[in-house]
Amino acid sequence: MANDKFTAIVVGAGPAGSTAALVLARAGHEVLLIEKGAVPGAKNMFGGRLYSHALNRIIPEFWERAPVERPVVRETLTLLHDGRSVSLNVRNLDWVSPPHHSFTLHRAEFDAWLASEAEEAGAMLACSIRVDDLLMENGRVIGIRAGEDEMFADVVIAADGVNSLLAQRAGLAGMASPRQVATGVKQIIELPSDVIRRRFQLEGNNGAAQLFVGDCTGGMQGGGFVYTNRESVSLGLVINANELRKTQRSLFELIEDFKMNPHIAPLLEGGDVGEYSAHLIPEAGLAMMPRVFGQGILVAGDAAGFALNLGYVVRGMDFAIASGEAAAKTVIQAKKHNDFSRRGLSFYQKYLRENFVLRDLAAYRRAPEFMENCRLFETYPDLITSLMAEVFTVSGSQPVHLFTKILSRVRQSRVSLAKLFIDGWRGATWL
């Protein structure tokens, strides 16, 4: 391989990159994909929820050969604190039918597909290889080390995840804060299709998607979530890692005291673990984002921090995905031009707006900076779930209207209106 040279090497074989490689072979183009794991997938983690309309618009239907596992139908958002839950429930019919909004999936047999797709295509795939650094000549990139190997290309994109060696060897990006970043723990529980849809309410093979916001994270910021798969369920947490380094608690004491919950619990009962895994996840959207092009480098995917975290809504795959298709759209655009410079792939932000990336990132900017917001996981899920505890009980006592049951919680919770208000308007407007 050492006397070869691709139109591009791609580093990291996830959406991101498999993408990219997918749509630059289908262009004619040479291009390698390397992968550190010994599959793809292997070395990777996400919660297992894949938005279909970046894929959808790459590959049509794509559920119709893709190895998903239910589109989901239902969404749920639930509060808990202190042994009390209030839960929104929304259903929409239109989610059930092609094209699918969503689809719940297991990271490292999606992976594999998708790779397998920029094979058919025509790109290389290497796997259980690890890039040690960029080749470069005259400040451009020229290629990559691996061990003793060199392998050269007029682009390399490095789609390697957070915390990006090669966006880092570019000069592109530095390390990642710990308040930019969560870590993500996930376990896989293996149930019986017929007890999920029973558990979960489901018809045929419709899934299900719950977030949990309070106790769940013990108060820090972050999330809990349950997504529904054919035969199993997968429940995991996301914390920020600012906050999760303060604590004295473990990840494994955190998930295992979620998964006992009981509002957690009955869902998962004879289940067993079949997967374990952890992964930091970018959180800061557009602050966090590096420089995303250079003299013969893009970079695409977690790598450049593309994701987004609403609170309500969770988004990675969708950005990488399209991340990888706007950076393959800039290579093919920069070949023929022969201008592999910094102002010949500057096209890349071009296409990203295009494709909604730096779009929603930029409507979306102050959202990190909202959920920083302590109260969000601790104080509201215990006025709310505390209020409506007392607005459902029925105790024969003396009547107390609503207005004066909220004004009587609010005061409780210590929030004066004017935070509330604020509160309220931040995160109507922000998120």
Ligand SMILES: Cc1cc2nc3c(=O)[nH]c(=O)nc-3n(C[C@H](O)[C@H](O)[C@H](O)COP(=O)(O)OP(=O)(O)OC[C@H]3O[C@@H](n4cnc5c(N)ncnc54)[C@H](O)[C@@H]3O)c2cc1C
The other form holds:
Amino acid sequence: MANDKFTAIVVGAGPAGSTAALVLARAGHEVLLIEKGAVPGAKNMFGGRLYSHALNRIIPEFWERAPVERPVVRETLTLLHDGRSVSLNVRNLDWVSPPHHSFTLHRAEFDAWLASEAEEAGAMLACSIRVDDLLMENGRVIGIRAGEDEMFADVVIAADGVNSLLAQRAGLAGMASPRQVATGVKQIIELPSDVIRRRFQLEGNNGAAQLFVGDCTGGMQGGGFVYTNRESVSLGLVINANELRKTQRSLFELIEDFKMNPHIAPLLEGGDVGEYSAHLIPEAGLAMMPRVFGQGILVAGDAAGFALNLGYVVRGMDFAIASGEAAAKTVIQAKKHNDFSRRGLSFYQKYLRENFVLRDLAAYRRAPEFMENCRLFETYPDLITSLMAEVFTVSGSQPVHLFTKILSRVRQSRVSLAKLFIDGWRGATWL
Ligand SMILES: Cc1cc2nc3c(=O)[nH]c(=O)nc-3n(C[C@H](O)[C@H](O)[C@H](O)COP(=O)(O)OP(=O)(O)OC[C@H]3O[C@@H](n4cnc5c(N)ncnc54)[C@H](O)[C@@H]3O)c2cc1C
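Output the structure of the form predicted together with the named molecule; the preceding block shows the form predicted on its own.
Entire complex below, previous chain first.
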């Protein structure tokens, strides 16, 4: 390494940072991966499922080596309201065999493994170091400062997660507003694997993912989740931070209520809480994306706001991995021309477009606006669960045809047909 200067310093050994370090190290570059935790993943959390496609491109058949828990073969979306629930179940046995669609996993194990892949490829990993600031020269980032230490690089990759300190220090981003982020809270509930199999009706090591909308958030914008691991289930809530601010209720109370909901409690009965964690998740998509490259700096993963919540699909890990790869490819390209200026790093946008990150965020750019519609979290769960309860009730009273039942329930819900149509249209075309 010439003059103790790295080609890249990557800050944050989450999926974005470790992937960037891995791809750079494989290409033979000197890369330093810095993580503030004692080990990668020590404090990282997420709901529970990695969509495989992005990592499979970088580490083919990664599931053979990676610490994954279960391939997800069943997706369930459940509306909850006032003691009633309606579920949509999707089972696809194609997801059992390679190439698997998605896996549940634990971040502590997975992040440590991915960082070790980067190390094996030649990256230098330094843990228990919190980066405090960027080093600047003539308006260009030339390295980082951590306590008394200064380290230099051609380029710094900020993969330090949501509300990135480094993107803010570089003048590329501001603090996210409460409307743009959600607070996630999660418990890991330990249960024997045969109990999980029975309760979730799974065969072998297959897994299930279940998302909930309605009572679990007390009608606030957000939802609940349950993912099956080998010997535990991950259960939690994600609630828009702005909504949470307005309520008197704590996240702790909300998650305890969720666990006691009669539709959830039987799934957890006898389980012990093994872990409790909370974290922010970017929710505003393209609207909160900072400038993702500057003089000598690239921003990847949650630090760049690359995450998507469609209600039925929550993605962040695959965006983090793909943007880490795109950042690494950009550095490799810039090194060839020895140009780490804004212009030299502008390839980043091209790679982000080619590999789906910007394409998908653009395709779903109106999803965050759709999710702000409060009817989704109270009125519609009420309408649909009460209608379905009525449809399946036989009471000996005067028969009413389905169409009349629907109209009467819609009237009771006080949603005009026009609003219903507009919401339906937006849901179908924006999500
Ligand atoms: C409740 C919840 C549920 C979610 N569910 C899912 C899901 O099921 N599927 C999915 O795909 N996504 C999910 N996500 C989103 C996903 O977790 C993120 O998109 C993903 O973790 C982003 O990865 P990252 O590498 O960009 O950032 P992070 O995973 O946040 O990693 C950032 C790393 O940087 C380190 N760091 C931060 N600051 C510094 C510093 N100054 N110096 C050194 N190191 C630093 C941190 O310790 C951390 O290791 C969920 C998120 C939450 C909160």
